[in-house]
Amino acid sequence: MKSIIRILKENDIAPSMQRIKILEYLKNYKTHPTADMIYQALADEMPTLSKTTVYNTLKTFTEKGILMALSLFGNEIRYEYNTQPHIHFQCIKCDKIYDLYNSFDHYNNDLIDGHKITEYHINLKGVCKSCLEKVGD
């Protein structure tokens, strides 16, 4: 907890105990949630957390560069901790996402076709190995 409570006041966030309960949930549970699956995730042991109060903690550490707002795969908003370049992959089965890292991580800063790189966001479709190892059974 000391390290989300350094993260915030690095960022001149007020260490709430509802902004400290949901960076903590971010950065353990690397699930790619939305704002309403925090709040459930979260409610019963916070009976005081409000989605309003999410949604807004949610706004202020992204634009603090501390998480990272995904539109990944349809309408839907994400949150991940990991601000770092990285491929997305949704399972079509399961529908899990996961991050991918590989030689895709080159990009960053790269010249292609005369554009500069600066950022990239990548997202694949398939089945996972999960799944492909169930087909097999």
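Positions refer to the first chain, counted from 1. In this text, rigid core is short for the largest set of C-alphas that superpose within 1.5 Å between two forms. Keep in mind that this is a model prediction, so the values were computed, not measured. First, how it differs from the form predicted in complex with the DNA.
- Relative to the superposed rigid core, residue 126 undergoes a CA displacement of at least 2 Å between these two forms.
- With the core held fixed, the Cα of residue 116 is displaced between these two forms by 2 Å or more.
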Second form
Number of protein chains: 2
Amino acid sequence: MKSIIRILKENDIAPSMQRIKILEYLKNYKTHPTADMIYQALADEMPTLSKTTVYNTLKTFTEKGILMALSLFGNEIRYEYNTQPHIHFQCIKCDKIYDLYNSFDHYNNDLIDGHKITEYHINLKGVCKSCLEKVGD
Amino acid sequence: MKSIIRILKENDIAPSMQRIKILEYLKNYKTHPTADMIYQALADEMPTLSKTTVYNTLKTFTEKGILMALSLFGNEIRYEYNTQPHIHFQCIKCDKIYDLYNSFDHYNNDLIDGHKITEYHINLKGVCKSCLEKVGD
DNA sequence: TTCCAAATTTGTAATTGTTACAAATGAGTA
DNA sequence: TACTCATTTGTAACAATTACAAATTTGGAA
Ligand SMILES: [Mn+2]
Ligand SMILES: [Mn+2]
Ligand SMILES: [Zn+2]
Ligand SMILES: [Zn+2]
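Shown: the form predicted on its own; wanted: the form predicted in complex with the DNA:
Below, the chain from earlier opens the complete complex, with every other chain and molecule after it.
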């Protein structure tokens, strides 16, 4: 298990206390927290922590590819350390977010790992056919 | 093709001018606009239109099931009239949002309808296994 | 070690997207 | 016409995020 500091150094990020604690939190608690949740969780331990630092750090980590930024359902951004591609399932009763590693066929599945699916959103990103043709070949 | 007014009446919504124009816009322009985009588009024609009315109306329509509210990638909510289940693809070059009706297997596909996929988010919603068991059977 | 430039953090203000709320307006009805 | 209820409007509040400049910290050069 790579140490937090080593992960930061490998990505050319100076391992400040703030950065270490934020990455450590995301490695330990795989709850897909928002920036504010991370801030609230660390504020006790680090009373001078600024919310701007949390935002700055999350931006840096995301740009370096250490974190993934997610728009799940609401209008706030969630973050996670997990890098393997996977699916997200959020329960409408308990709000918990599950990571799923199954295949999902939106024309068939209505049950996955025992969870009942009532709604799905498949959002893809990339270069569209038209833009691909414009570039040349 | 159902008239706008008829759609509203069928859903027990009084067909005010504002509601007609907003639904008409969403039926005509399938660009998945935000509340602000709709407001900007209609403001010329309806100089007294309030942004609150746009938000209120979108909320009413969504609750009645006439519209679908979407969290695609950013932190703003997009709306669409299209009711059939489908997939969204946004181009990182031209920002256009495409509706796709294919199947998508995140373990295989990297090309769909000629669009090159570089990132995907599959977000499911429902009742988790644990909450299903709590209720009884 | 001491000093300093560069990096990092901080606090505050600004911006954006959205909701709350009460007053104004409008439509339908007696 | 007058009344009532629905709808719209404008403003303020709120939440998430970003901009920015001042303060602090840091890692070397002297
Ligand atoms: Mn995840
Ligand atoms: Mn669509
Ligand atoms: Zn649950
Ligand atoms: Zn494109």
